[in-house]
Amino acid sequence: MGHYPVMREDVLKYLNIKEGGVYVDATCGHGGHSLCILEKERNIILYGLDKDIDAIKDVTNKLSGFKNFRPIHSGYEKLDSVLKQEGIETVDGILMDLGFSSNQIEDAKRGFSFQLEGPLDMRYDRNSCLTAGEIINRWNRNDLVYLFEKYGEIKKARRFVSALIERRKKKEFRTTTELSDFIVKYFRYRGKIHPATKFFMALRMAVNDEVETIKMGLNKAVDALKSGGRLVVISFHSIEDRIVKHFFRGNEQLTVLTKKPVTAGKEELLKNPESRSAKMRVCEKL
């Protein structure tokens, strides 16, 4: 997340970069990761992707004295495509964060933050149809319920889409700090953690399709890897680390390097409080 790349010490000793090997930062972002791997060892191909196409402009911009570096156009669980447009048959090491940017988030017009006020749009990739006000205005009670008691983890869910439904039919929700506000009439702050916290990574999760996203993903990067090659994963909440430690474990193919997830130190939680929900966890392919 941010621009402080989360991780960063663990990230390049998981990876096991190697001189003449080919790697992916499957979710690059404004290439903090990318830039510490390009920095590590320079004679490698790296190939940066994200679905966010200003991240890319930005990612093409910043690392253009980097000839080895190809910033490309999409997410990761289309890597089989862009490995097979590329002309590569495996790679050596692959890293997925799956955290978003600050870049996001600090951005109104995304839609990311309940704190400014934007349009509740949320997607990653702009081409994609579904907002979150396509989801808060129009899916139906059922619908609601399960997405914010699944990706929300939210009790009482139930009493507070009723709430919404009827508000909705008197105004549409058009903005962040319209949901926001209402979100937080019906729930209370649980320490400095916002109400509308839980809510707005739900509707996240359900824009962008980010567990499907993320099964998907996986498989397509144990199959790009080669035998020896390795599959680095960051996750920024529970439900993201579970699909990925069950996939780990699950698969066959795979040895697991990381018995418990690997967390940030004490000094990193100093310089970069955002990596404090950070867990990695580190594969091998046979």
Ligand SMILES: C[S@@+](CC[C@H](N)C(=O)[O-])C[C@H]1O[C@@H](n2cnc3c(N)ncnc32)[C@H](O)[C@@H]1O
Given for the second form:
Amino acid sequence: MGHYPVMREDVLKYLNIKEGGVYVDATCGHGGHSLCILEKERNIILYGLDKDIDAIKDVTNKLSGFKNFRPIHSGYEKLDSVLKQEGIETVDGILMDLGFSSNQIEDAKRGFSFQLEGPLDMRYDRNSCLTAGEIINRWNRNDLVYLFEKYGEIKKARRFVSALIERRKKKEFRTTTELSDFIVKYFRYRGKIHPATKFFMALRMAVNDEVETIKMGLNKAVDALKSGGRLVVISFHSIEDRIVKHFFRGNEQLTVLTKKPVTAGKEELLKNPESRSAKMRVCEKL
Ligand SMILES: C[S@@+](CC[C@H](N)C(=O)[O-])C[C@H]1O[C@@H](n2cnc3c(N)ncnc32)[C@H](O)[C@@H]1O
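Shown: the form predicted alone; wanted: the form predicted together with this ligand:
Starting with the chain above, the whole complex follows.
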């Protein structure tokens, strides 16, 4: 997340940063991990990619003191063309810290949070067309059921989707809180975990086509690594972690360095409770 770079010591250890190397922070956000990497070793080149133009503007400003930091507004799924444009053939290490940043979720107008009133947006890259509002108000019954069951891991989503379709016939959903209030009422929520959590996660994954994008990004990352180069991936969601696990295991070019995912230690959990769901997996290219 933006304010606290998750598992920073492990990231630095596993990236195995060497003097003179070229590294990529493929999801640099507001620069938490990038700053740690740049401070660890001055004599490297670090490319910082992010799909979110606000993050790139902010990190460019924040890390302007590091002439060896190269911020680039791009998705990691286009890593091959980014590196080609920069005249770089291979790199020594790549970090992917998946999902959204705390800056994004705290900014109501981005529409990621069900607790803050904002438009139903959820795009990392605001040049892309599909928004959460488009999905909620336009997608057909079967596509919505599939989305919520598969990516929200919600059981028996069909009845909920029927109610949602009835509601949107009367009045379209415009804001995050309209949608989360509707979900709360439908599930008669009294418990600990807010029922909108999983719906919002599924919507975010669909808006940003995250499953396909992560798969593409992992492939491009492995292609870009030199022999002995490391790929460090942090995920916050079981679907993402499963993709990373299977990708690492099924790739003959890779040695997996983490038999089990690395998780945050006690001290970090106290300082940053959001790190509790973070899982880090690391591989090295043969
Ligand atoms: C968890 S945050 C990263 C935080 C960062 N490591 C730090 O320490 O500040 C994830 C970031 O990935 C970005 N992102 C999401 N999908 C992306 C993609 N396909 N390519 C590049 N960046 C992406 C988001 O915009 C967000 O800023």
